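This document starts with one chain, in the form predicted on its own, laid out as structure tokens.
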Amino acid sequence: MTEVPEHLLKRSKDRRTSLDGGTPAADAAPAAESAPIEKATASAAAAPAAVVPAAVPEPVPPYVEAAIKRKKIPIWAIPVLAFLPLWAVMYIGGLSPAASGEPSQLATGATIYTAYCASCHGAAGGGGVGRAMNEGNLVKTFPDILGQLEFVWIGSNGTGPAGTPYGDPAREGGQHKTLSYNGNPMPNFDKSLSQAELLAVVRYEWETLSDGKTTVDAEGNMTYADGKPMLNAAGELITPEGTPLFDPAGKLTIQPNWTMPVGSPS
């Protein structure tokens, strides 16, 4: 009997796994080696994937949220917002120049009425021992305010002796006359009174009191219908020429217009 090879009965048994779906007894430990490493790979790919949370939003700040929902200014408004620092400037410039903390001339006026005239003619020109000077008596009498001027200056004794008349001619029941009211002169306020002082005072009693009207400079104070000061630099009374509204004696240099107010626009 012949004996077989031992490396090809290992060949047969090799052919005979094969064909009943075995694996060759060479290839065994390669595989079995091999079987841990897919076992980790298939273990990996089952194992779920970390989930990363997504990141919150920073909250939005409320004035951010409302300059974003606020209307836009239209294209066509630009120009125009652009004007208006141009044309507040003009408009103050305008205007009257700012005040130097000085009280204005009307003011002045009704304090030096409250401290000198108040006591006869009343606390508003309603009258006493001195005429009245309210609702328009004034103004009757002084149409033209360069006369109030005068009698306020030089007084009763300087218009003259008791019974000179004085003021508006054309006066509805005539003119007044000196010491005709209760027997009581008027005052002269040239001593203790300066020549804006007067006129201060003068303007607040034919103005405010009695309704006159003046026409002022762009300082608020009086000027002539012109637009011609009263006052000079040094605070004294001129005529529109400029000259003095006074004589030495206290009279008027020029003659009052008692047809019309000096005041008053021509």
Ligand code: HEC
Given for the second form:
Amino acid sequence: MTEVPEHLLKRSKDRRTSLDGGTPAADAAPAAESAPIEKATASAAAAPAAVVPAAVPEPVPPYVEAAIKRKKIPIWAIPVLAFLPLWAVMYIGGLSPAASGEPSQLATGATIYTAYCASCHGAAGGGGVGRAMNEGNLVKTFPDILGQLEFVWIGSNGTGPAGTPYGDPAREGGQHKTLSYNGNPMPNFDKSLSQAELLAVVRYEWETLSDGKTTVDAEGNMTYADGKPMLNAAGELITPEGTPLFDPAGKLTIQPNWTMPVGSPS
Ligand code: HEC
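Show the form predicted in complex with the ligand, please, the one above being the form predicted on its own.
Starting with the chain above, the whole complex follows.
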């Protein structure tokens, strides 16, 4: 064991004496060894006269100081913060397309009508630059909706030169002829609409504006009267036999049935 030099022992003793507030007697108390800090405080209080440097407050670490000085969250922000997770859920939900929220065929038709047809035929089909469709006018021209599909697809000029008859030959008031309304042609829509969109808008005019009767499948899409689909999986118009409804020129590949009761589906 190493011997502690005498002068070091003395220095240590002196130092302890000064810490104890200059009361060498306290140093002898056994309690002083087990609880030196309590002892130091107690003796400092007991001997105020002693020259004890006033307990210097621990310097506040800079990070604590920053935390104290930092602005607190204002009260109004609490509800804002509380709703943040809810908004996050709503925002993410809004990004993904609605699962089954696709508009129905008829609703799609209404949208297309407003965008492409209402300017000439009137918001409710009352007519204007284009012929009136309301009050059964349209189903009188086309008791079979197939004829209307063709007329809208290729327009007046695709149907034939001025004066070409179209629609029901036995129409009440006389069969309609191209460019006979006010001399203006009905535009063709084979370039601007898909065949599925054509069916949607034609169905909307025929059913909603002109009171035609339709049969629909479970999804609400129009079918032939016997329940056969009018569109194939690719969204193209087909005959009840499943062949294309239009030839390359946009003319019907099957004859419309002009003798069917007015306003009933093909
Ligand atoms: C630029 C004006 C204009 C727009 C747009 C227009 N039409 Fe027409 N439409 C006419 C005119 C004009 C006629 C009459 C054609 C004729 O006399 O040859 C007509 C006739 C028709 C007819 C025949 C009605 C009948 O009883 O003879 C149908 C059906 C029709 N339009 C459907 C539509 C649909 C569907 C749209 C939208 C996808 C549309 N039209 C957009 C001007 C327009």
